[in-house]
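Shown next as structure tokens: one chain only, the form predicted on its own.
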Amino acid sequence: MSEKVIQKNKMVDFLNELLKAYKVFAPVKRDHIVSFDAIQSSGEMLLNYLNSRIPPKEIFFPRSEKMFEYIRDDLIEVKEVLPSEERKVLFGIRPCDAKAILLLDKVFDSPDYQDPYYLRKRKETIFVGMGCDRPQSTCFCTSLGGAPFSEEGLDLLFTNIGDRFVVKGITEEGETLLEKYEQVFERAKKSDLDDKLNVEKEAVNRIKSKIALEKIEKRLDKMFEDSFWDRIYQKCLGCAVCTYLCPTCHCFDITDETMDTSGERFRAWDSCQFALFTLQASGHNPRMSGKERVRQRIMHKFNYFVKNYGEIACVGCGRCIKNCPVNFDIRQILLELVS
């Protein structure tokens, strides 16, 4: 696949030419948080930011959204409420979160269950990514087989070398909008090239943290009732900032909302760390503790999402560390399970 070269001052008019023919997704800061959200000029984008802290999978995923709406009279009458299927650009996203959205798509578009309101947000999107430069102390993505400039999932990778990024286009969508934008960009030379290999190299070696996960399924087989989780649940808040900025996390709850004779039923993201989870109708609750709670999380990411479709849901962005109020490090908890 081919490389370009885009001088940073020429990117206004690339995120502008884009935005005519495209709705633009990008990391925006606001409120003093870093998401990312639909953009309507180049000026909102930001193309020097670490990583967001609310995952990109809200795109496809949101925290709210309405499935349905009903009338109750003598019979029930529901209106689908799907999202419109429009031309997307995922602009900026981390190799990490590119990766998490196609393990997404493993739930949610997976042979038993297609759903409807999360493949119609996800089609006709373009990934365009942005390399990370600057890896952070709480990142380990090289532990689940990810990497800084990993072009897994993406049609377009940005590698900043300076003044100007170099842009290598990986599937045909990526290769046709560098066809389509040509003017803003200029043939790589073999210096570009170079530069780009430097930083990828430099950025590997800032990743500190190195965990041999291979056997992990195979060693949390064997550990369910072990005394292991009753020591390592006791630090844990339950406040669920694990869960919410985690961007492989899929869990959701459905309520109605009902007024008179009309309703509409929502989905909300929900979290295994909640007490009220598993409470069940009659009042038993299988996961009464913290301990069950911080059992579930890590099994369901490296035992059960293993067994259920090949991978381990965990990209090693590092969200869960670096936000939560406890200093809770999944790293040293995967250390000591492997060791």
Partner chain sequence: MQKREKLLKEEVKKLLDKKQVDMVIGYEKGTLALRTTPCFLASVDDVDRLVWNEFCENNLAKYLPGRKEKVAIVAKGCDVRSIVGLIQERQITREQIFIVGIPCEGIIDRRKIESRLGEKEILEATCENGKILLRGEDFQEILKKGDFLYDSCKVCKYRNPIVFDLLIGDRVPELEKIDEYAEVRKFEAESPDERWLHFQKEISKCIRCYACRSACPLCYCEQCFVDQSQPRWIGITDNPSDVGVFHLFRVFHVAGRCVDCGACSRACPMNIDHRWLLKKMEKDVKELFGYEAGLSVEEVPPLATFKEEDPQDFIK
Contents of the next structure:
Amino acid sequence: MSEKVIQKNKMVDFLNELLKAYKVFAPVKRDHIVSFDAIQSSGEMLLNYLNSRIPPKEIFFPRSEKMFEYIRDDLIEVKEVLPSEERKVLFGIRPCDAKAILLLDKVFDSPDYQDPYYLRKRKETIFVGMGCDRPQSTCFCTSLGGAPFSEEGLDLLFTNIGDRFVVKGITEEGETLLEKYEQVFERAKKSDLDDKLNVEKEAVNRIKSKIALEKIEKRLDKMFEDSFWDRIYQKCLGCAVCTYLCPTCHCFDITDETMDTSGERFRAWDSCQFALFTLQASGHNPRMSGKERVRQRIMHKFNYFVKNYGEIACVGCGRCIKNCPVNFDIRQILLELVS
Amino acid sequence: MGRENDQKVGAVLVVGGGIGGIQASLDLAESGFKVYLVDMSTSIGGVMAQLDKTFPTNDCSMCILSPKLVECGRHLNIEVKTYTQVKDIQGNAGDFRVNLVRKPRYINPQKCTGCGQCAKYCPVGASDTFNENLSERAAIYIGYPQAVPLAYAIDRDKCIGCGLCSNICLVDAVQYSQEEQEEVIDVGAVILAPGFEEFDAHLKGEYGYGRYPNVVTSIEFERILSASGPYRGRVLRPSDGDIPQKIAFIQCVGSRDETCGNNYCSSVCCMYAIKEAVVAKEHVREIQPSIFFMDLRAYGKDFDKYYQRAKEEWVRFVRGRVSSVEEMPQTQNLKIKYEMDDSKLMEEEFNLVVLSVGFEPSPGIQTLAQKLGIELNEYGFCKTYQFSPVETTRPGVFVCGAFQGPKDIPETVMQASGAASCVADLLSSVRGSLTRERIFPPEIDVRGQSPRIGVFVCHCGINIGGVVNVPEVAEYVRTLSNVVYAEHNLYTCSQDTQLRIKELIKEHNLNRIVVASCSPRTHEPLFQETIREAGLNRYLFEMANIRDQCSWVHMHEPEKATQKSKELVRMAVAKACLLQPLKRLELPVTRRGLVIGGGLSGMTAASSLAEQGFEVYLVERERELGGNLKKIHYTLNGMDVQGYLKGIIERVRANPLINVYTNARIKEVAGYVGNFKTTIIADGAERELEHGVVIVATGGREYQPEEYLYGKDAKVITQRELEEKIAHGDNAVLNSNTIVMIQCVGSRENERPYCSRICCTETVKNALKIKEKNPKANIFILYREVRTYGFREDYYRKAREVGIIFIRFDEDKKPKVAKGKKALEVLVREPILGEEILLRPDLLVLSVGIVPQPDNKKLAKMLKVPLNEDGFYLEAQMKLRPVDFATEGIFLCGLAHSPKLMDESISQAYAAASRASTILAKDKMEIEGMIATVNEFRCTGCGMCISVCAYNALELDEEKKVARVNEALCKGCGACSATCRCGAIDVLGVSNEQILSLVDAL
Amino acid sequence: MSKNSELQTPNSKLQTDWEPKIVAFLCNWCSYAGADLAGISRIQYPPNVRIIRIPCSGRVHPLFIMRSLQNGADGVLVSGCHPGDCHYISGNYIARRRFAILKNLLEYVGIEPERVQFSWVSASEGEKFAKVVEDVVEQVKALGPAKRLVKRKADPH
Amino acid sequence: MQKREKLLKEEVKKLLDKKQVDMVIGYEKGTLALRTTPCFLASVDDVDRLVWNEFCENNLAKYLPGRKEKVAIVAKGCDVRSIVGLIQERQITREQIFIVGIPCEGIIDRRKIESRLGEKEILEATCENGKILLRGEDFQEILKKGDFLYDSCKVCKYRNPIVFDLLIGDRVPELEKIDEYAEVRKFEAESPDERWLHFQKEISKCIRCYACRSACPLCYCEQCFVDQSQPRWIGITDNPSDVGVFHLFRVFHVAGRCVDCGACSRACPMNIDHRWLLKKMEKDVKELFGYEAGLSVEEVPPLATFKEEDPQDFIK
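Switch from the form predicted on its own to the form predicted together with its partner chain and give that structure.
The complete assembly is shown below, putting the previous chain first.
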């Protein structure tokens, strides 16, 4: 796999080239909030950012989407509404988020179930990663098998080494891009690669939060009825900030909007943190209080998901920590659980 | 018929279908009597239907009346006989035989759908009597748009017999051949509620009525003000249709006037004049109304406040008697000459003059009464006695309303209910013997079935079909989901279509019915009954109003009207999909009453209930029964009060059905209508009483004055103390040379802005009594306004005739009282002379007002009923529900309601008993199905619903911390539901989901 | 989607055949009776209004109004008994506060004031009812079709 | 600050010691700079965890509804007004709570600081003598506290709790000459088009996480209207109409109840300007009905009552 260098002032050219052939999603800042959005021109992209507030999952799994339309007469006539397939570049995704997409793939593209809405958007997408040279105090990707410069799930990886980036082709798609736009890249010098190593090492060192999660699944097996949950849930407000901003959370609710004889079916993000997430028609709610909800979030990520898909459904991005209205910190819970 | 002589008849004849007759009929029918309601005109409603607004709340008259009209018209046990007169009544109390004569209306009311096509095509005009002849109607007509029964009549004096109406009528309702019909009915009692006629203003030639177009009577002006009146609510004058900038109201036209023989005061004119003036000004701000009056008699509950507000903001009040009205030839304006208080003569020009005409009994009823052997008073009103204000001189024949004496709507309603109670006392042994109940087949269980909707689209003759393409609408409806069957009918409300609907429900297993026709307000009950007869729950019904709110109002846009009809039906179908059967719960009723207060009102109410066979608990705070009555010795017309009091106490004590608790107080009230549990402490012992109704008769108190040296000088006493002294023959009093009486002590002031109503009468009574015993006594009455309304005016006049001197003072120029060297000194400004006069009375008598009981607040809180600003109990609605509280099952009478005279308290006490008996008469009460319901999973118990509920129908379940609906009290208004943030309260039958379905089907 | 497309310039995009659709919530006892009286009196008014009968103006949940707008109603009218006339004693008073707040709120976010209107119409005010409808229709016509808060357009008229 | 914190600890210790309450709800040090986090203490030994400083942004009244035990709550002026609302609405009884009132001179708006610093991560923040000291990996910065207060704190009229069982430290001077509705008036003066655009701009950020609702001390419904399906009041998608109606309705629900504690704005991960609408409601309720929320336990919230003379110019 080849490594190249691109001068920062060439980034504009590179993006402009990409924009000619692809729909490009890149971090942009609006109203002080960084998010991934389709950009029209290279100038919109933000190069200096920590991470987006909303994870890039929404590009493939939007907050809400129409599934189909129907007309109800004597029979029900269904008209499927599928998203269009288009060639996309997801530019600037952090390695943790790229890993999260791989986790979502397990859910939406499993042997049992292929979700057409997700897959049609997911397919044909090139992931251009931006190595995480400035991990934040809330980052703990390394505890989850990730790293600031992990290549997992990426086609290309950019590493910031001052006035230029080292660009590494990881997959064939990545290599093709490097070739296709070779005019903007230079050959990487040894010093560039050394710089890159240094940046990577330094970044890893900056991650102070370390939690030994190897045994967490087993530990949680015995924790369902534990009084631990009674103690920790209290301050949780039951909003969906942690789950909606989580790059791996993927619950959704389905709703029909019917107008007399015709209607539309939608799905929209849902959260296990909502009081009504499990409400049944009878009025009974098996996960009534905050305690059950907090437990569900932890259990799902660190136990059920592991059982179902063999991996923890957390990438340590820290969004849930940074954005929680009451500074509810999942790391503290995990630390207690494993200690 | 061969009845035995002592057999009573459980039916009642009510003569007169005005508000009095309606109220009496409803009360009687609800408490188990068959009622024949007879009215001379083509529909019921009387004068109240003609009114625009009502004082002192400015309520819309029709808004509050029309539900009662509809209720009356549809009541299974009220037979409304319009265009009918009583010819003769024979027999005795309990068993009368009545001859009725029905005039031909030339229309078959059973067939007439009230669609009005005939009137539209009738070529003959006639003047519209409902609008006081200020506009025209056709020779074929209904009284007014909301008329009950909604059936036309032909005015044969005007009809030219062209046959157009007959040709146009698609239901063949026109019957030119109808003739006068006689009918005989048997009843146990009769209530006369014939109302009044307005004084004929022509007789006061000096005011120019009939000669000058811009001189109108107050009732004509009422129609002018009405939105449904001749000018559609625009305030115009008849001569040229201009807005009259300056309007003069002349009071006492045909009242308090010896020249026309009507010496009495008509009691209501002052207030209605203020109301009309205020409403006119509300319509057009530029209008300047002036009211020319002698005494402003705002004596009723909240009247003085109304008067004060009008005075401050809207209306000019001129104290002066108008001597003549003259028309100015060019402008047709009117020049008024009047004499001021200080004898100054004035002239002023106005654009319109309204004559506040008084009340007279109609000559027809006078003739009938005389024929029936019912005594009339000197003015031709029905003669009654102070202690039996609703009984005529013929046993078994009762009276209510203006025929008994001029009066306002609430007093009429009270007397109507009161008369009903007296009837029930008489006929309680045959209660329920002639009433019917409707029997329905068992209900089909439609739960779990998917909607199978049947839709019936009505042509209403050509009323709808002439504009809307009805077949096309029906065709469209068939395409809607869940519609199994749809058809269109010439008249969906006709008898044969009703049968057809029932058959089609069976044939197609329909489980929801939609009718697209006219207004649910008039026809929903009919269709509901039909589907109920077919075994469907009555709430599985929905209506689309494509006539009143579509074809009739878009007559020139047939396509758009058709489109709109389709959408209206679509909406109705969408809601119908969500309709659920609702149960009308039945609650058991504890058939006992609790009367709080053992004064005149309480005892009267208790004995009336007991006479009707209901057990009563009578709770009195003092050791003795009697209340305020203990202090009163004689009436204005000289009747012995203490004798009467003794009699009623004996009756109450002797009645085994009345349990009297004296020295008792209420500790706690729990429960609700039909099922109250009240804890009392009587003579120190706690007792729990179970009862179905509560009557609040806690009375009032005499104001304890601090002004005018009361308590500081023995020569200053109150009227009651004076009466006591007179009754005991206190010579010092009777031989006094000079007596001064001061009116409005403690009344009509900042702290107590209301008029105490009785003081003027009491003062005149005592003054006359003294004069009678000591004709030489000099009596000066210092007053602000003499409010001797009704026939009491005679005594006021008599007082002046015997030399009692009345001196008026203004609120801001009250008399000054000081201790002189020898005697008291009273300084008052005489307005006619404009000078101060010094009086040195031997006795100064203060006419003190009535104040509410100080513990009203406590009891009101226990009962959860409101008080008004003055501290008296506040009834549900001032005009038509004067003895009801908003909370069902609790009633009100006597001074607890507001200051009033003895006969008025007695009427009201009977009325409370009557209202109470409508509940006690049945062992179960049926509850409306469309009521609020709480989803306990959603409710947080925040209590907002409790706060907005006007009926106390919501309470907090302290244990579950959720709101609970008291089904017996809920009226289904939905204020709670729309206030609930949690979506926890909904209203069955008009649920959030159902309303949203209408909006979604837009 | 350009947000500016939602900004309306009156009369600019008015199709000639466009007719506004007005939803009217009328209380059963006064305003609905007033509307009936307009019918009985054959007072003509524009056919744009779709009447929903409710027991009391106090029954009108603010969301009924918002849902009407969402469903593409070009105007909403809520009408009840005059103060003091309420069949349910005080439902209209409670409603009046609710509506005052709601109306201000909707206006504040840019919903044209004429879109949501309120009236007191009594059982005897047939003519007033017709006049109110006429006014509402006229004012809404001047505004053009509703675009704000609209989720779906109501059936073409 | 430190003095007050010390006093707070002493008093709370006494409360727990004398078993006057079963539990204390207060603040403790959080895991992030510029933050504290709610804590629930039942033991005297835990009391030292309590903190009080300019970062105690959460409205702890949120944790009161449904409590069974007797609790003490550390409450700022605005929090106390929320508590009054909860008592009015029967979510808690006055007897059940012990209000540890704490005069407050304004809470620091972490978002304002973060946006001032751009993409620099703040690792430590302290506040002393009106100065905020910030430290990051490779920077240090001192800011003036007054410039970085929450907007709601800048127009706060009740910095001293109006109801309390115990007041920690001396009262602080109330702000003078504040014009709390200046912003609202500014918007009112704008054209409907501009207001609509602003509304659209704000709600377009919404991800419907309902943090605004969840953080609001007065949003205590068992099932929020937005979650209900019978009827489905509002669509659940990100259709702008539904999102708009959600926000309008949420605001309507707190009309006459909102005390402008700012919890919704602080909780919102998307920086939506919630106060824009809330302040308008507050102003209207005050002007139309003469009512201010959270001042009296006896009063009925304004939309559950009426006066005959309420304004009705808007009704034809």
